[in-house]
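Just one chain follows, in the form predicted alone, and it is written as structure tokens.
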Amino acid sequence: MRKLKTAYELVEAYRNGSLDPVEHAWRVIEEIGRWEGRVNAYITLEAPEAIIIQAEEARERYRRGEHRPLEGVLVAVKDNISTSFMPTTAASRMLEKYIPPFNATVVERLVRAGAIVVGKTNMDEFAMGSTSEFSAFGPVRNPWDLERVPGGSSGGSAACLAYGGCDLSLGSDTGGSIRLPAAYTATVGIKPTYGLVSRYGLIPYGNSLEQIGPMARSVKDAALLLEVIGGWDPRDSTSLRIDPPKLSNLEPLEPGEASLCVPREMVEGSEEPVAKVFWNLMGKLESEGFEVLEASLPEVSKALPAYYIIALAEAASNLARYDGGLYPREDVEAGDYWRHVAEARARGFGWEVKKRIVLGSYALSEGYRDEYYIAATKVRRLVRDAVLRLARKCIIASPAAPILPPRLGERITDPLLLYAMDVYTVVANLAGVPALAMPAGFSQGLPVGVQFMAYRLGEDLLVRLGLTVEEMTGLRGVAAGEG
């Protein structure tokens, strides 16, 4: 385990002159060169020369006292978030040469804040997966154990943080795709309240569920990044008409300011090592004076199947646009339209994406729509109402994942085992509430994460609790490797 400077510490060091942005940029480039051949966290990397030029510009801004919030900070962006200056593939052969004509809103805000985009991160194809093994560009490996997965689908965004290949990163979270990788790599991830962060420029998977969110090596860093990317965007019809949240200068939560609830249904299925680390953390919070209450959310027992029916139905609709016409493929000959479409999809989509399209189409088909899709939306309402009732009273706590990071290939052959990895995280997406995942400790040398959920727009409460937990565990700015 190593300790690395957090993004907030970097900005402070740049400001007071104790660290040169160019010097730091070279260190990150060296880390990428040392780790990337083994981890495969990036699909596309910016040229080192371009990174250094931007770092030199940042250095000059600091010298003139004109620095912006993320000036000279190196940020990795998940490869389903549009960038006009490098390819956006969604880890799929269908889009392997696609360069968008525009930037996503979050990318525009990063650049305006002075961030340097170091590259586009590897992921499960079209964000469909929980292990980052379903990528057309090869699986991502966990820097803490290269034989294990880093979680998914934002596995690349977490893995490059975990080995020091960036300072901050962006992921997207449809059912836990930020929080599961955060839990498996000892990093921090926030799934914001639905609508707090613009989805404009995000290649869609499940529109009613997904959110772009920050990933970092500390809670304060994640809060700082969320400040930059959050707030209303007129180009996104799902965007909330609110100002960006003010989160980076919050103080840790004190006992008596909020209580915690642990739903038994969100712990009972955990493996013993995960449960042991989780309850140990809850015990530490109690010993500090926090009230930790047992609760029940029986509705969440139906959350996983409801989530997957809704997500796959929306995926089937979203991926219908990839017919080989709007995004043409050179290896498919022109001719009969339907044959052209069939060949483009057969060659462009991976197996997991094809499977989810078929299942989603089935759930929406005549004769089954009411039985599956409509029923799932009703369950979603029940889950949402139950979560909101409990979140009004307390912060909801649970493990972020029920198991330790599995080995490569261990889960992807059994869809039920694979999908069950999201059992605790899908709840926040169905309810539209914010959720924070962060390190709780280690077991067998592997990271174990805790998840906290709050009421809508309760990101400030989560950040404050996260700061408190971070002080207890000391797991701030940690990275894999010797140091």
The other form holds:
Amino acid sequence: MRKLKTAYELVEAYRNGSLDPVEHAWRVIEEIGRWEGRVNAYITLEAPEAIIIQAEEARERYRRGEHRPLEGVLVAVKDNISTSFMPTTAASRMLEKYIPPFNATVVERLVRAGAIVVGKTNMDEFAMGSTSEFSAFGPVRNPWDLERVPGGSSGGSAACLAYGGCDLSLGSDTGGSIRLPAAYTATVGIKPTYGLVSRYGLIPYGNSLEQIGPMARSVKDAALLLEVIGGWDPRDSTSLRIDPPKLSNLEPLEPGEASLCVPREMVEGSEEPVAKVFWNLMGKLESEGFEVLEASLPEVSKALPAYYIIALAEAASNLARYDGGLYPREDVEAGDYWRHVAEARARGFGWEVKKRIVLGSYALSEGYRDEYYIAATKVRRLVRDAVLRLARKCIIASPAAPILPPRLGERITDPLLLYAMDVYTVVANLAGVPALAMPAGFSQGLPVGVQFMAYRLGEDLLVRLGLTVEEMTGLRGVAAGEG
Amino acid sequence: MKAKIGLEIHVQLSEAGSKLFCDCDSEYRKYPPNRNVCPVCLGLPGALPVPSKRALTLALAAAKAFNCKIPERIVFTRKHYFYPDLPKNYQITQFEKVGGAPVCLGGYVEFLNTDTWEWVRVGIRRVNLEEDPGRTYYEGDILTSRYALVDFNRSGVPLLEIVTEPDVRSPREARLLVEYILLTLEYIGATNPRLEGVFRVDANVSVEGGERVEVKNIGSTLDVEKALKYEIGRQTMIVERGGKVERETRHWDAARGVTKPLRYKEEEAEYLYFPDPDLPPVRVTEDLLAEASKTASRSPKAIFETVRKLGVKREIAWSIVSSPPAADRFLEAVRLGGDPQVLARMVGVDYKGELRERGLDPNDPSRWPPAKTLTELAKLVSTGEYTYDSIKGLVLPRLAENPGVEVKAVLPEKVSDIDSLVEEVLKREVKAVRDYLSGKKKALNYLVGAVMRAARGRALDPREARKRLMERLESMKEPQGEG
Ligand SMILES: [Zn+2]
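What I would like now is the form predicted together with the partner chain, since the data block earlier showed the form predicted alone; can you produce it?
Following is the full complex, with the preceding chain placed first.
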């Protein structure tokens, strides 16, 4: 384990002249060179010269005192977030050569805040997965243990943080895709309130569930990044009409300001080492004077199937557009329309994606729609109401994942085992509430993450609790490798 | 044989200004292929639909005009089918089941049967607002073409689907109903019915003892009548010969004037409908309804009744109402003090006739002079300064050529020396004079004509010419050479 500068510390150092953005950019480029061959966190990397030119511009801006909030900070962007200056593949052969003619709103905001986009990170194809193994560009490995997965689907965005290959990153979270990787790599990730961050430019998987969110090596960094990307976007009808949240100058939460509660159903299925680290942290919070209550959320048992039905139904619909027409594939022979479409989809999509399209179509088809899709939307309402009720009283705490990071290949052979990793995280997506995942501790040298959920737009509360927890664990700015 | 007819009328909101979910132009015809497109209407991954307020208002205005029950929330749904010109391979529409809500949940329309001058009521089952797809061009025939060219300029244009109850009694009434509905939408400012391909009709028709047959692809109001006549004739013949009319879908072949069975069997459609997660339900607010009501305030029926109350004959009144700019000019000119009878003739008969004769569109507002001009002309007639015929014969043709011109500039010079014209004619037309004097009264008409011709385009009241001629001729009859 080693400690790296957080983005917040970087900006401080740039500002007071103790660190040069160009020097730092070189250091990150070197880390990438050292690790990337083993980790495979990136699908596309910006050319070093291009990064350096931007770092030089940042240096100029600091010199002139014209620096913006993320001036000279190196940010990695998940490859399902559209960039007009780099391919955006969603880790699929289908979009291998696709360069969007527009930037996602979050990318526009990053660039306007002075951030330097280092590259596009590896992920599960179309964000469908929990381990980052289902990528057309090869699996991502966990820098803490290269035999293990970094979690998914935003595995690349977490892994590059964990080895120092970026300062901040953007992920997307449909059912835990930011929080699982954060938990598995000892990084911090926030799944924002649904509608807080624009989805414009995010290649959709489960539109009604997902949000783009910040990933970082500290809570304060994640808050800073969320402040930059959040707030109303007229291009996204589902975005909330609110100003960007103010999150980067908050104080740690004091005991008595809020209590925590742990729903039985969101911890009892955890593996022993995970439960141990989690309860250990809860004990520390209690000894600091925080109230930690036991609670129950029986609806959680139905959350996972409801989540998968809704996500897969939406995915089947979203992925219909990839028919080899507007996104042509060279390996598809000309034939009649139907053969052409079938062949393009057969060659362009990976197995997991095909499986999910079939399941999603099934859930929406005549005769099954009521039993699956409609039933799932009803369960979703139950889960949401239960979560909102509980979140009014307390911050909901649980492990971020029920297990330690699995080894490559260990989980993907059995879909039920694979999907079960999301059991604690999907709840926040179904309810639309914000959730923070951050390091709770280590077990056998592997990171264990904790998750906190709050009421809608309670990001400030989560950030303040996160600051408190970070002080207790001391796990700020940690990275894999020798220091 | 008695028939039951129900219609599905698809009308583009060509005057909405923008497409339904993006800023591209709703009037796509003027662009080269694929130049009226953006990420949203191309369905690029991550681009999101934002409903156009204008299109929603126009659709709600149509719902108001058709006396519809309007839901509290409008919910868009996705309808999936693979087709090359459907870029997302789903269409955003408003399917009522699975949680969708169209702009109209049922209403009725009363149209004027101008053969019987009765108002006829037809039920409207629903009206929904949806996206038009792009267009596919085949080399030759769809089945033999080696390739298809796709143009997305039309993709996303707002389209109203108006579904009537099977209340329509005859092909003639079907045509009049479609014309009336299009006129209603024209008054709202929603569409220009004369644009190529701006509307399309599918008809369901059955005769007693037979199944329902759907006739698709009828592109003009004349063809609505022709196709239904043909189809009812065909079905009647089958029934009379003791055969059975099967339930099927047929295609209207306008060039050959026949309906033809589709060459392939339509499979049971599986559209995987579900509410579009990118589009939150649109709340139909008081403001939105008020704006829709305001937009729908001009209906053909209301205007017809206003014109009739001014004492205008129904045929002329309908002629005025059936051209919205004519109705506007007429009512305004009456308000400015013009005589309704004179104006009705001028607007509803003669000026419209002048436009038609020139092959110009009487529904194009730019073809009409300002109301002020019409009032001036009507006053000249009412005060007896000019005859109606001289305005009709000498002014209206020049106005039709140049509607913007000042009255002064087109007003014909008046004949001031009528006596010398009479003398000139009497001197020249010796034979006619002799005929008249010898008792052939018909010769007078010839002489009046000669005087009118001698006026050479200057205004001269033929009654005045006749009067003067008579006086002179009578004086010639008086016994001569007594002294
Ligand atoms: Zn567009």
